[in-house]
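Below you'll find only one chain, the form predicted on its own, shown as structure tokens.
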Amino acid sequence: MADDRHGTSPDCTWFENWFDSKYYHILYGNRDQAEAELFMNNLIRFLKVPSGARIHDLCCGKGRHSVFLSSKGFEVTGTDLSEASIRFAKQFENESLNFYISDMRTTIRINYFDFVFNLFTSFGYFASDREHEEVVRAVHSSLRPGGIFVLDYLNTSKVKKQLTGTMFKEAEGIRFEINKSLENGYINKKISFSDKGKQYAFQERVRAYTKGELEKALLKNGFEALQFKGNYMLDEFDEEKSDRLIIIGKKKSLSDSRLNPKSE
């Protein structure tokens, strides 16, 4: 049955509604830009990203990481499904920075990028593991041989222990009620609030992937030399303590036509 409040109904593709809503940006408007830049600087140093490298910021949102990476001398392409976010990001475009509306399950360029960054848990949104593997294959196709994929994901083990029920957050005069739960292998976040006399309800739904499951998906779809980091300082991953699960994988350098015959 559809929810009669404004926002999403249970049968909607939640991310299409929520990420294009102004309330998404209100709720998460306090994201730390300094932390984002620290993470990018650490990645650049750790990966030894050369000047002029081609970087794809996959699910770029309003482009905060893309803009910073561009300022460091890289050729950056940001893509996102949200028309509103891309419309906002386009104001920052320049000769080495471009933004496009795109579904992460599709490949925008073949054998082109040196690096693909998928940041801030922008993975695991779909209804099936098959669709999530489509994303991994699309990334694989877009990378040049030897290119690097960085997947910045939540540490499911730690998050599961912190599902404490209802919490509230105030932002721009709106009181958001947030309920987190684990249902059918997904971490669900239900977000409800009122604004100007109207009631709204949205949700976030992320697959509760373990380190082992993600490792298997990447290895199966053409990545190797996987490394696992646990925070934006790039300390080693600890399943009990780490805040993040950051996976760094390399596209196999040899011909891989079995995995994606049209990509080579």
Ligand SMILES: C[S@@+](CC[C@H](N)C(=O)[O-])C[C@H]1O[C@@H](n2cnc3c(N)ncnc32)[C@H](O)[C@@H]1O
Given for the second form:
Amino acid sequence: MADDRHGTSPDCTWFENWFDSKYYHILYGNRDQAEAELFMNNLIRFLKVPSGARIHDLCCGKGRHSVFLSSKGFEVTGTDLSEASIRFAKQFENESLNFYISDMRTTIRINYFDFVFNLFTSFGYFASDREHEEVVRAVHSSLRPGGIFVLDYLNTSKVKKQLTGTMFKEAEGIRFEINKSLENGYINKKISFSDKGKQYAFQERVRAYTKGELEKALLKNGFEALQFKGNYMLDEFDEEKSDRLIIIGKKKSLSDSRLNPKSE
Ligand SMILES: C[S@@+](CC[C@H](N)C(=O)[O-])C[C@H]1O[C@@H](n2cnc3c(N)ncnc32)[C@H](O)[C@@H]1O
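Condition change, the form predicted on its own to the form predicted together with this ligand:
Next comes the full complex, this chain leading.
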């Protein structure tokens, strides 16, 4: 990936405010728990996750996947930048389930986790590809050799074809106006509304990475044996039809996991 800054929006740290605001949770309501559990069950089966495995739920939100994984007997760590979400998730903590506030660009443990899951489009938020690669490298450091990274991302090819312009959504008495567009290599969502007489504007920006670009970033940063799935049933990825792009990669063993500068 090039080291350019994309999407020259003035608000490069939009994710710090939006995900921590009460309006984010009002707009999206309770995330789909049944879907989260179906996906986790399929993943556990597909990856043959052994009992007691150490799993990092990177960008865990309020912990819907972490809590379920913990109930299955795994040692789970959930991290997220949103203080409000981690405060909420902490009520579910137990001996083998812990939540921490942390930025996804940092490594919380070295050579420790058997699996790192980054779920439900919790990637691609930064203003530069360099920062996105920092995330991949942080995941790589935190996995033990042979550990597995699962990146659950948008199928941007399909999303790009479905950009609908303006739409409205009503939730808890608030009328949200949502504008989706493709700008400078990002899928941009502008969200505006008023509440108690005050006008608000937020945005979501996700880098419109293609499968090829993400594949290159993972291979360049020490992952191998990549597999590409297209939905939570883990059917094979199809660029035209799939709703999701789920990439599963293995951390190379110690001898060959060094970054290869010639692999540009
Ligand atoms: C789309 S939500 C998904 C949350 C969760 N994985 C789920 O499926 O419910 C994205 C999450 O990423 C978190 N996030 C955003 N930027 C972050 C960062 N720089 N470091 C860590 N977490 C971040 C947000 O706070 C939010 O909880």
